[in-house]
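Below, in structure tokens: the form predicted alone, a single chain.
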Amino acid sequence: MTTLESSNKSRPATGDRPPFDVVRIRADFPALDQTVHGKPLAYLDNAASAQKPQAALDAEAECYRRFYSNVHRGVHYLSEKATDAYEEARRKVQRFVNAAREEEMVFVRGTTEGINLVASTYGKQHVGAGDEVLITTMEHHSNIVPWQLLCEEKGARLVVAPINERGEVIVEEYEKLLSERTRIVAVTHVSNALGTINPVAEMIGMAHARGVPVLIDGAQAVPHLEVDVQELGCDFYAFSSHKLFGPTGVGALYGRLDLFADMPPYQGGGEMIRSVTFEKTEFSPPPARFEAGTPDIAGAIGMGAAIDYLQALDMNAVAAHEHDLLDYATRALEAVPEVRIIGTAANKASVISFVIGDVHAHDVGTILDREGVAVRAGHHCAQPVMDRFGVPATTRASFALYNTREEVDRLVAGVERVKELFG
């Protein structure tokens, strides 16, 4: 995998950095270390969800045992504790991303909120009839449906800009559809169904040349690339914590300062307002502005453990690791009769899809689960991916920085048996 050079300075220098050792990181994730159907468990669904550190599952259990308390509104000390904790984890996220300022990072409850967010406020006030919003044919579902709702509701148009048979953005029809009626292009970083990692940078450039803001959907990314906002030049990037090894149900979603503050409220209620009266209401600034209501206080703590975990590796050797790892196992699929990879692109992530002949993905998820091996099965939330290379769903297996190659050797032993069974 390719490795996003970053000029974090926060983040700990390599040499402050104890070597990559996969056993030891392995024991750091309890969850690894169990049976599933009598066979030891090879956990390779981490782009669905990745399993969590103990000290990530440590800090949000310390929350609620110690100082849970709701955040921001109280003057107690139970409640000072959780906002500085909670604030804290706020910035831990701003360094780990290198946006500018803390106000810049919204907590959101994933990658779908965030970019829910970004369409149902900046998208309503600069999306109208005629108008276009530019997405590309490998998205998620999560940056395909907010955007067609708000073209639904606004009469204008999705564009989208095709992939070759490698999986890869065809950088110049996409620059051919960034149009005068473009208003957003919202585009992900790394692909969950193939694995590429898209030319984020060079597509950011295009799109601002013609006056056009970015959204990045980074929920395959940060758990695997150094990510730099303001390298990047995006507007907008939105990524999860459960993909990141923290707790689910949230999130992070960086926007420049500038555009937040000129966007309306996401929702309403407490902790979003300065002030409130039947006739009118003024509202907090950002962050404050777009998280109402009691957050999850506990998981942006947790989220920042996990942050704190990976910042403590050297990113490097976990890239080169994953990397290793999506060779060997490209290698060894590729040599199985009947096996087709969906998804060769120059450059990706430690994802890979395939399909087994006419065996269908369920099937093939099935007898994988009872060799012990966990993959995802299905269009991953991909389905416009899935039509593009004709095939109903794929075998997924995605690796992360725990996995070995003995976990490879035992996913295609398994997918060696499905092929026994279905002749």
Given for the second form:
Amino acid sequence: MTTLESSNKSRPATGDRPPFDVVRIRADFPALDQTVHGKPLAYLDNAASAQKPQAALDAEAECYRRFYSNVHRGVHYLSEKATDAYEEARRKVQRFVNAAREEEMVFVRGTTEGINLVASTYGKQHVGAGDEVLITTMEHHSNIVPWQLLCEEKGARLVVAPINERGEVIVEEYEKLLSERTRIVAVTHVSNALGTINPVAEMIGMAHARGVPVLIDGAQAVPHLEVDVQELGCDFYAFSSHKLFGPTGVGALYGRLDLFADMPPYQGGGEMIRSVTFEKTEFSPPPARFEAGTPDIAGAIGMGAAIDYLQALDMNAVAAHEHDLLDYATRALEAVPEVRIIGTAANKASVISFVIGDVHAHDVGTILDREGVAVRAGHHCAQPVMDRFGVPATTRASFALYNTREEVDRLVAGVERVKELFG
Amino acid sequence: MSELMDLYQEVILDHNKKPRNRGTLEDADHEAKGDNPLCGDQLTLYLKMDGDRVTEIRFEGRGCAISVASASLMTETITGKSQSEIAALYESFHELLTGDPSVAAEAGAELGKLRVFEGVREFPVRVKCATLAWHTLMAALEGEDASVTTE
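Same protein, the form predicted in complex with its partner chain this time rather than the form predicted alone?
After this comes the whole thing, all chains and molecules, with the earlier chain placed first.
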């Protein structure tokens, strides 16, 4: 993966890390080893959710088997062990995105909750009538709707930066839309529907030059790119565990500590308070202030283990492998008459959306499924993107580190099969 | 693969490619919209009635092959039928797609061409593609302006 802002902080390609070996990597993911409708599974729906390495499954199960208890509460042995493991997971997540301090990492249910948290705390505090929230056309619904709700409530305006024919944000237009009423920018790092890698460092710089904070939706970026929130300079960065080869139901929100410190709580409950009387409640400092109730303890630990798994790999080699799959699949699909690839940005992650003539994506998805090839068919929770390109839906193949060229070949053979049937 | 051939039978592919009764009716008595948010299928039905009989029906919209073919074949089948005949067909059609297989096999010889959708029962996620037009039709018959969703 070539990326402007994240690839230069290279980790050693040799040394104690074994060379990249996709066969060995596949063996770490038990779900990959199965047949679907009598064919070996080719799992190409990683942008929706990724499969899990045994190490992450074991870590979660181990928590429940050996040291499970509630966290931050008990004085007993198990509670201490569980708290240690949970807080160790927070430090893993912190190091993963290179946040300066662990208090800057809040565990949430996933990217969606991370964005909602910011919209309903920072957003409610800072966005008022006549103000603006700036997003882009390529946002996932989860980075549109929370802001739309906020704007409706406050009488503010949701402003949308356009994208070009290739599916790239038109940065000059984006810059022009940063106005004196802009209170926050929310933009995706990598588009789930198009694969576009946005020049977020540049976009953050433009916003900061006008004193506007920026939230980055990192759900699709973290499985593919090395992310350094300090280098990016973003104010908030949200991502999910489940796309990162970890368990579902958990994710993390990075927030600059000075912003977190001034933000009101997201939800009320246990864990997030310092003291409660019926007259007044004093809230805990971050991150506890934003983690009301018992968190997904085992999920966070599993997420930490998935991060350990990834970080033990040579991420440059992983990026090179995924980029090879993207190039290989792009060339192969381009060669099929009537296939139109939606999203042809110069800087792309390993996601290919396409349409085949006027065959509906759902028919394509069903036919590919019978060939054992799992893809996403639909609007990818990005209806404005579909509208922009004038298609109701696309078929999307998205590759992860464990995919192979042979699986791409099967995708292409399936596409040929679709054309035969619908010819 | 044979299940796939059962799903995408020639009749279905033909009706997808050349939908019958596609278009609008300017002087429609009944109109209803249906949508299937999961796939983005959208459908609008226009009906003209004589008493409780459908004399003319048109549809417009977009969707997968199953939903377009289902709308097309439905319009052919129900033209000239009364509301109670349509309700009986709807029930048999539903039974064909989701009911007990032995019952479904017996269900309604009156389904005629609609039996080509029998293959859909092997593809549970596609059942709502086949039933969207029917849900929308029932809504159109119940009210003058209605909208339904499969979600």
